[in-house]
Each structure stands twice: as C-alpha cells, then as structure tokens.
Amino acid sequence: MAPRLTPRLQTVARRVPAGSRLADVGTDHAYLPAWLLETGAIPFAVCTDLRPGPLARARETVERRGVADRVSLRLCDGLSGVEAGEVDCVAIAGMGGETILGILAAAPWVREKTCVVQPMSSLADLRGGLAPLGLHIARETLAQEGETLYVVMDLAPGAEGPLTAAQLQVGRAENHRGDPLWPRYLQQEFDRARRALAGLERSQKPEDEARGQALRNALAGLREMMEGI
C-alpha cells in the first residue's frame, strides 16, 4: 500500500483526473506523484524542480517506491523543460501565488490542460490575476492540516470574469459549494480583513485609503457570504 500523502497533498491528488500524465512542478520528494503512480492514478510524470537538491530527493523517493521507470526529472524553471504534449495536468503546490502566476504565465499552453494549483500566500493575486492568462477557477477545495486550511484550485480554460473584493479574497461562494470547511474558511477570512482594517485605520498615509475601502468592501461581500450559508 503506497504511504498516506498529507491532507494538503491527499486534496491536490483528489483533484489530478484519472488517467492523466502528470507535470509535477517544484516536485522537491516527488510525493504526490509517487503516490499517484503507485495506486494506479496516472501513468507517467514528469517532475521538475529549479534546484538539484531536490531533484536528487525526488529520485530518492521515485527509485524507493519503485516507480522511476515511468518518472521522468527535469532540472528547470517552472514548465520551461516541460513540452506542451508530453502531459495532460499540471499540479502546482506549495508555492506563493505569484510565483505560480508566473510559471503559468510563461507556459502559455497551460490554457489547454488541466491544472490544479495550491498557494500558500497571494491567493487574492492569483485569483485576479488569472484572466489575462485565458484560465478561470471552475472549483476550490479546502484541505485541513492542524489548525491551518489550504485552498486547492482546479483552473480551467476560459479567462475569469471580474471578482468583488471578498471574491478575491475567498474565490466565489459556488466555487466551494458543498466543501464542509467553507463557514470556517469564510469566518477566517473575515477574521482576517477585520483586523487588516483595523490596522489601517490607525493609519496616516494616504496610500492606505484606498486599501481601507478594499477591505471595507471585502467585509461587506464576506459578511453576505456568510448569511447565505
């Protein structure tokens, strides 16, 4: 029985179709897609990492777990060692939301596979960001490690439409239906910009108006979301 992936990873591996060859990017141990090889998943991956470190772990784990023959590891930035037909999803995990707009942004063809992203900081700069790049996020899944929750999104083809302020802060109320850790998720959320507006408040630059009224804004649309729970 292939060991158990952590709820973070066990949701982006949930969200990885069936069937699908895999690009695995900032692989570092390669768990995920060692795990999806093992239990019969997926058919191939190819993992890539920027650095040798690693690379030279994710070898370690794939040759363990005895899938190497169907792994491929790439030293690169992102998807640059990565050919558009070589894969049908890309996962992205763990890393900050810009950095992942940036991968997507220089892989243009991301537009015509399945991706499954999971940023750890920026998640309102990722979700506004998305529609320049033609993809929009058809779901988001919540994932619960101790006391923290992470946000796993499948993007999809078809640029995003426009976002309120708490949209962007939490993605859209239908994105997460059914997801039991949505009124926790949506509680903390306004925890969070509640005390985000009280700092500014206490603020005398200028440039923090505009911020304030954000975040106002943001409280408003959170607080709907959380009556129509």
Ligand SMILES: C[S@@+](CC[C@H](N)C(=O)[O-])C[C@H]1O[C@@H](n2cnc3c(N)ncnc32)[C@H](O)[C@@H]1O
Contents of the next structure:
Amino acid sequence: MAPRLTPRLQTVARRVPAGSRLADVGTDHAYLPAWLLETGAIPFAVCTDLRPGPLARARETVERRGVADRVSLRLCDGLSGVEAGEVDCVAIAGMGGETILGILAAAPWVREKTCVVQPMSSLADLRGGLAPLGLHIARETLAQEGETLYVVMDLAPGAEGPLTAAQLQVGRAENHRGDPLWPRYLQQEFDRARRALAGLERSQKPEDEARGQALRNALAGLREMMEGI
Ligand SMILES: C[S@@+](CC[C@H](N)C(=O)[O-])C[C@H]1O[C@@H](n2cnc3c(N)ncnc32)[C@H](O)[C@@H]1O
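Coords for the form predicted together with the ligand, given the form predicted on its own:
What follows is the whole complex; the chain from before opens it.
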C-alpha cells in the first residue's frame, strides 16, 4: 500500500484531476507524484527542482516506490524545462507566494492547464498578483497539520477585479464555502491582523500610518466575514 501523504499534500493531491499528466514543480522528495502514480490516480508526472540534492531525493523515492518508469525528472527553474503539451495539470506546493508567482509568470501556458498551488508564505501577495497574469482563484481548500493551517488554491483563467484588504488576507469567502476549517482560519487571520495593528500603533514612523489603515480595513472586512458564517 502507498505510504500516506501528510494532510497538506493529501489536500493538494485531491485537487489533481484523475487521469491528468502532472508537472510537480519544486518536487523535493516527490512524495506527491509518487503517491498519485502508485494509487493509479495519474498516469505520468514530470518532477522539476531547481537543485540537484532534492532531485536526487525525488529519484530515490520514485525508484523505491516502483514508479520511475512513469516519471521524468528535470533539473530546472520552475516550468522552464517542461513543454506545455507534456502535462494537463501543474502543482506548485511548499514554496513562498512570490516564488510561485514568478514561476507562473514565466510559463503563461499554465492558463490552459489545471493549476493547484500551495503557498507557505506571502499569501496576500500571491492573491493580489494573479490578475496581471490573467489568473484568479476558483477555490481555496484548507488543510490542518497540528496547529498549522495550510491553504491550497485552485487557479483558473481570467483576471478578477481588485480584492479588498480582507480578501487579500483570507481569500474570497465564497471560495471557502462549506470548508469546516474556514471559521478557524478566519479567527487565526483576524488575530494575526489585530496583533500586527497593535504593534504598528506603537510605531511613530509616518510610513506605518498607511499600513495601519490597511490593517484596520482588513479587520473590518474580516469581522463582516465572521458575522456571515
Ligand atoms: C519545501 S520544498 C517543497 C517540496 C514539495 N513540493 C512539498 O510541498 O512538500 C521546496 C522545493 O522547491 C524547490 N524550489 C525552490 N524554488 C524553485 C524553483 N524556482 N523551481 C523549481 N524548484 C524550486 C526547492 O529546491 C525545494 O526542493
């Protein structure tokens, strides 16, 4: 039996359509594609990584798990070593939001693919940076590991209008509909914004005034979302 994935990678795996040829960008141990191949969910995967060490770990995993014949390993930056016609779905997990944006911007063909991203940081920058790439978030799914919540985003073609300060922080409420972890995520982000504002209110720097106002707007929007649950 295939070893279990962590809840974070399991949530990414569930967003990969059955039968799709997958590009797993920043694959490291290749746990995601190995599991999808082993369980028969997908027929083929291209695994990319920027560094030889992680790619060697990926090779070790796919050989040990008997799926190496259905994997192509590529040492490259993002999707630069992948042809658009080779894959149907792109997964980019476990990286900062700005790195993810850079990888998407360098491969405009991702707009024609199913695209699943799981940022570890800079989520607001990622949410706000998709429109210029002609992309938007169609759905956000939360995964919990211990006390930590991770966000998995399904991207879709087409730019949306600007997001409010609260939507930049947590995404659109309608993209989280039915998610049992949504109230917890909202509370976590509300508390984070309140702590950040408390820190800024002690600051005397004039440039912190605009940031403080953005946080007040975010808190008002987050409060409305919490009332709407
Ligand atoms: C923290 S690991 C995430 C591994 C796996 N995707 C996961 O979610 O568990 C991040 C990996 O991304 C790779 N990476 C970082 N920037 C990259 C880029 N621009 N292109 C390809 N790989 C990259 C790193 O070398 C590292 O192996």
